[in-house]
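Only one chain is included here, represented as structure tokens and corresponding to the form predicted on its own.
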Amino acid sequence: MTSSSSSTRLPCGNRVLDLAQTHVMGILNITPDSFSDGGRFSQLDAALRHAESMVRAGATLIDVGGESTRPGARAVSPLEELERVAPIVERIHRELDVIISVDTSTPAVMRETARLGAGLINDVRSLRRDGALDAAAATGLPVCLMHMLGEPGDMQDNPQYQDVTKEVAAFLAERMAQCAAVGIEAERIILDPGFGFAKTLQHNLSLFKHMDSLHALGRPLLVGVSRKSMIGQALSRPVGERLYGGLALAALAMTKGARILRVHDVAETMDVVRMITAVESAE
């Protein structure tokens, strides 16, 4: 497998996270209206309860999203944002050992939840919200960086690339530039490609295929396809159904140097992590 950085260490507030290995980041939506999980744990006691049972299940990073983000999702006010992802923040922070990261284009939520213990900064816009890169320079937490063209509202119209995953790595390129320009250096940054966001399903699929091109840019490469559409596209499988697919592609992405995947079913893809894992240390 591929490595993707000089340094295998990654400070993540209190905590520093190994990139030697693949590390299983698990998904919690505080939303109404998530694509998989909308509304199952928007209740404080709920969200704590899964977020506990991820990390008995191996997850090394726990993803708190307060705002969903998936083909047509409305907006939300960074008020309600932050009323949502604050609380579970805080208290993760005080009763789990974890690293908490969390899924936001929001300045505020970005500065509030770095103060309540967060320790990485995970954004489907590139940080190209107004006042965003200040913002994450500010808090001194690494970030993900994940491609995405227009908003989720109205990203899949009608995506286009004449090669996608060049095109990818090139605006990843720019904006890794651009963070550099506020201060926060190319070692606290992580690489998502976007799988789903702003993409068919051929451009998801060569993309995949490709994927190992993009650690030439030099950084980890955060991979989620968790129970996605492209999934339901080549197998045609309902969102219920999506396991297995997820599975291969969990497989897939960490062959390809993959060191996060985030994903819903934790104990399922630590166990793909393990095996190979095991496979690979053998002599």
Ligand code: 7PJ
The other form holds:
Amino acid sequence: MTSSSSSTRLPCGNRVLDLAQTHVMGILNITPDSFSDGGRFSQLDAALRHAESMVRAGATLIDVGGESTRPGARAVSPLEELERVAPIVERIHRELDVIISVDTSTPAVMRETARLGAGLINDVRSLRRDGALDAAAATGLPVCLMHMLGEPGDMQDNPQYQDVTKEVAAFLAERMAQCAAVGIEAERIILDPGFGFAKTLQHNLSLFKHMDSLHALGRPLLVGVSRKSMIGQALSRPVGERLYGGLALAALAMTKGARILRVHDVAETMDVVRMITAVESAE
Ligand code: 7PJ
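Show the same protein again, this time as the form predicted in complex with the ligand rather than the form predicted on its own.
What follows is the entire complex, opening with the chain shown before.
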């Protein structure tokens, strides 16, 4: 493996992500604040400690999210989302050596967190909200574009595809074109098949099997399957028992060329990444 080619180095704010290697992105969900200030401070501290433990375990990115994409989740106002996410972005930027990814579709959150030190915009809606393309362009940050049809609230209502992988590829190509039109060049884009978003189990499995064909789009792939229901459905496991299934998919995603693995279980996934890297680096 070579790691010196300039095209594999993705500037993410004040840090650089070397895409010749596979990276682990740790998930940090910010839950709603409790009512008292004491609760708010202790939640911020708890979130920071969690981020710190993921960095110590080997995460090169922390994905901070303040808006749930679970079907039926309550809508969060831009201000509320910003109040959840901004303090932790600021603290992580100040205290930890890691690239901060912000899981958001909200233009104001993109702009403000970029100012506070975020290094990557991760939008499950692929910049389709009003103003999101312009906001992302203005930040100058790289963007992860993810495939999803509809909105999280209705996306699982009978999703249909003729050829899921081809349709995901066409969607991502169209979003890349929209990005190019506002000045977000291809070099700044990461692509994500969007496992679990508007897809049945069979769609997810087929898309996973054929994800290598998305390399034709010429951009690095991010894969997020950690603890998702596709593992639960395939193995009949509740959410607390999906680690081994998730590690199998992490290994498979890596060997299929995914460059960023978005996970809850960073230490365990790092062992997968390091073990595969050790074998692939051998003579
Ligand atoms: C994903 C995400 C994903 C990217 C979520 C969950 C649901 N962002 N945000 N890819 N999933 N890029 O973690 O179960 O798969 S939220």
